[in-house]
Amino acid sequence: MTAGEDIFTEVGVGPWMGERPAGEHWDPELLEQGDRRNVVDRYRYWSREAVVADLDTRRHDFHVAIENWQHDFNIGTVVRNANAFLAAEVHIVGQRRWNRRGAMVTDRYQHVRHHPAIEDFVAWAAGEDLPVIGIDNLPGSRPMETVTLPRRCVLLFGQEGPGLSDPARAACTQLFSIAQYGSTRSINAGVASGIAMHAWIRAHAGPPPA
């Protein structure tokens, strides 16, 4: 690398060169102007609707839920992780508004459902016959490293700091903790969600598409 050379490369691809491809999944504007989105190569030049429709054909059997009583900044990261691991849906329990900055636009490709109260969320999960699995370092929690997460479930996370609320804890059919070895008492919900989702992937998912 020579002095002054830019080490940053532009994300994505430029305008389509040559004859335009045929198919409803192509986005005419992206073909014309280029596709600089943070998407995998197989979705280059696809419309957002086409990407979501394709993801919907292979979403996994787990859902993710997080309580939102204090506008937790971790919610965006939870949504981004859910997109990366292809969760069926993300459920926001509590306040409807949440900070989308950490999602890095992945919420455009991920189904997000709002429940105004924990009771509404629990009723929905019961109607879908989905066990609610709490992830928190609480007394009585079982080490997640020693168990296999259910194939069909909702992984529920609490707020940064207080963790799961008392009503949320009562709604959980099982509680699992994540092993920690340092001095801090807890890890944030964004990190915990990634660890838990990957544990589900290791147990139940095959390799991602090429």
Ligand SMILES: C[S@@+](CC[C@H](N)C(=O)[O-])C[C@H]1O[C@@H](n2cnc3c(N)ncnc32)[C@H](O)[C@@H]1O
Contents of the next structure:
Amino acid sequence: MTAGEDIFTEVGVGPWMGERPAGEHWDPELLEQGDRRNVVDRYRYWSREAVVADLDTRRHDFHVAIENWQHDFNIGTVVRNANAFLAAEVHIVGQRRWNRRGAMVTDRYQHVRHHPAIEDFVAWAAGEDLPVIGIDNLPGSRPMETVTLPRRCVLLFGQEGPGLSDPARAACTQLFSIAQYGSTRSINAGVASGIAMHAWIRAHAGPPPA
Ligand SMILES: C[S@@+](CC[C@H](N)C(=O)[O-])C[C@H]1O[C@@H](n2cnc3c(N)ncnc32)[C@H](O)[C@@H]1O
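Next block, the form predicted in complex with the named molecule, ref. the form predicted on its own:
To see the whole picture, the full complex is given below, headed by that same chain.
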């Protein structure tokens, strides 16, 4: 290797070689120009709409919600985790605009719903008959390590700093905490969301597609 040579392999695939495959799920532009998106290999050259439609056939029964009052940069990570663990939907509670940076474009493959206030979110959850499970290390929270999350639920996360707001806490049928052992008061909401979603996966999901 010579100085300055790129040590990283380029992500994705180049233009399709040979005869074009037939099928509505293929994206002509990606076939033509190559597919450098952050998607698993089985979706290479598929249109975004076709990927979403395929994911929709096997989304899990849990939803994810996060309060967004201060443009928390962790929300992007929550959305990315929701995509990786295939949440049914992501709910942004509070401000409509959220910091997309950490999402790494995964929000394009998720259903993201906005609720201006906690009351709107609570009304939606009640209409769907979904229990709201608060994830926060608050007084009275039960250790998540000792429980099984319900199959049908919304996991609600709080804001960096204050955590779950008072109305959000009041809306929760249960509150669960993630065990910590060090000196910090908390982990960030993005990390907490990954741990909680994976707890749901361990309890209810089968193996992922090959
Ligand atoms: C940075 S925390 C802030 C709040 C925290 N209650 C405090 O006292 O500092 C932001 C969000 O991350 C999640 N979180 C962080 N640490 C957690 C833990 N140990 N258990 C459960 N959720 C946690 C919660 O959803 C919380 O609302």
